[in-house]
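Taking the form predicted alone, here's one chain by itself in structure tokens.
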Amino acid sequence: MNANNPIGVFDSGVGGTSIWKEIHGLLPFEHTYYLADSKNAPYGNRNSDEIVALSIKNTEKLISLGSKIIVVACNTATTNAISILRSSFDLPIIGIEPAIKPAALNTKTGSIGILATRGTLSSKLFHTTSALFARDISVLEIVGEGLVPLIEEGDLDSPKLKSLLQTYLDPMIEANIDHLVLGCSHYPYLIPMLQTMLPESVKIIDSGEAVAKQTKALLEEDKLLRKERTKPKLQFYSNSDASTLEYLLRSYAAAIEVEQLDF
């Protein structure tokens, strides 16, 4: 493997960009490819073998770019296909989960909160993790239903929105938490709007910085790190309408190449 071999990332969808964003936050030098499955958006309403299937196809995707490490940027692909894509591909890949534990270690209220997908929430992965870490205090699971069709459409203003993360939150509120643990890569785009509608009091947690931190690490361990300081490739590729993923990227405009591509 070649340390000057692309970083490849993929999500169900525009949401992992948030992920990307932080990895190239932290190693700005890497040639990164990211994979937008936006047209089988989203992974959480589908079957497991359904989403192992897509994952598999990502990954092989990635592959065939050249990807020398594979970030699975999707919390529902890799509470259910993780385990089976490190044992059917020799590259190292590094996966995305709620992070329950940092919630679960620092809560004064004894209550957190977990907005994550349906396909997240009733994985055997997220039930291990949560039992594990969480086991003494209140969890409040929310599926939520329905935010990551209207954050692909890229209007993270809308009143439709707010309204219905307002069903979501209202439960959280109620039940005291001082943690709110975002369980899809997508959700992070909520962040602001999120910190308008909870309590100043209520820490909101991602898995991004991790993710970059653990990315960095097995690169370096590997010794994989690319070691030019030239302007890496950013390419970005999509299988559906490329404007939402184009809008959330637009700070980086003059870096990156965004291409539509069925895959």
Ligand code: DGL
Given for the second form:
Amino acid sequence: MNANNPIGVFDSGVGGTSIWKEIHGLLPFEHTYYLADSKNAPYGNRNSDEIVALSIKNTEKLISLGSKIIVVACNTATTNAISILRSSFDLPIIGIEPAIKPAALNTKTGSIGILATRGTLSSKLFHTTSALFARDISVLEIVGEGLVPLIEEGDLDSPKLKSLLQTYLDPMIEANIDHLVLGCSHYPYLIPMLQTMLPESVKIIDSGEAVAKQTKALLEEDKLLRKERTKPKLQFYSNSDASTLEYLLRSYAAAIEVEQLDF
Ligand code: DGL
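Right, the form predicted alone is done, so what does the form predicted together with this ligand look like?
What follows is the whole complex; the chain from before opens it.
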């Protein structure tokens, strides 16, 4: 594998761009290819077999495009498919999981909240991680039903979104959580709204930075970091309406284009 090959990133849709931004921020000279499988979003209400099949399809496509490493920028795909992906493909694969550990280690109230998809919260991997790190504290797991479709439509601040979110936050505030773990890569786009709705004492945690650091560390270890200090190719592919993807990226970097691709 060549260090000049791209980092391949996929998500069920636009949410993984929250992870991509962290990766590009930390590794600004790396070529990156991003697949938004918006045609099949949301993954969160699908069964595990379907999520595995979609994750394999996306990984195969990113490998066929020359990826040197795969970042599964989707908690639902990671918690359901990462071990199958790792045993099926011969390249490094990084996943994203809800950051229960830092929340559990740092809670003062002994109560944390996790907002994630049904697919993530019902997965074996999530249960194993939760049992390992959050045994002695109270963990309120809430499915963010309906949030991903709204974000896919580009809705980050409507009254409808806010009232839906309120129904998920109310029991958490009631339970006196002091950490809210965002267990879905779409949800970091809700942070500005969440900050207006949660008590100031609640810390919001997502896993984007940790995934970017892990990606860098793995590439370093495998001597796969790109050496050229020239402008990288930042390629985005969508298999559905790309307007939200374009909108989320334009607010970050004006020159980014999204291409249509059948996958
Ligand atoms: N963004 C994904 C995640 O991190 C999946 C959302 C979905 O498609 O339901 O879980």
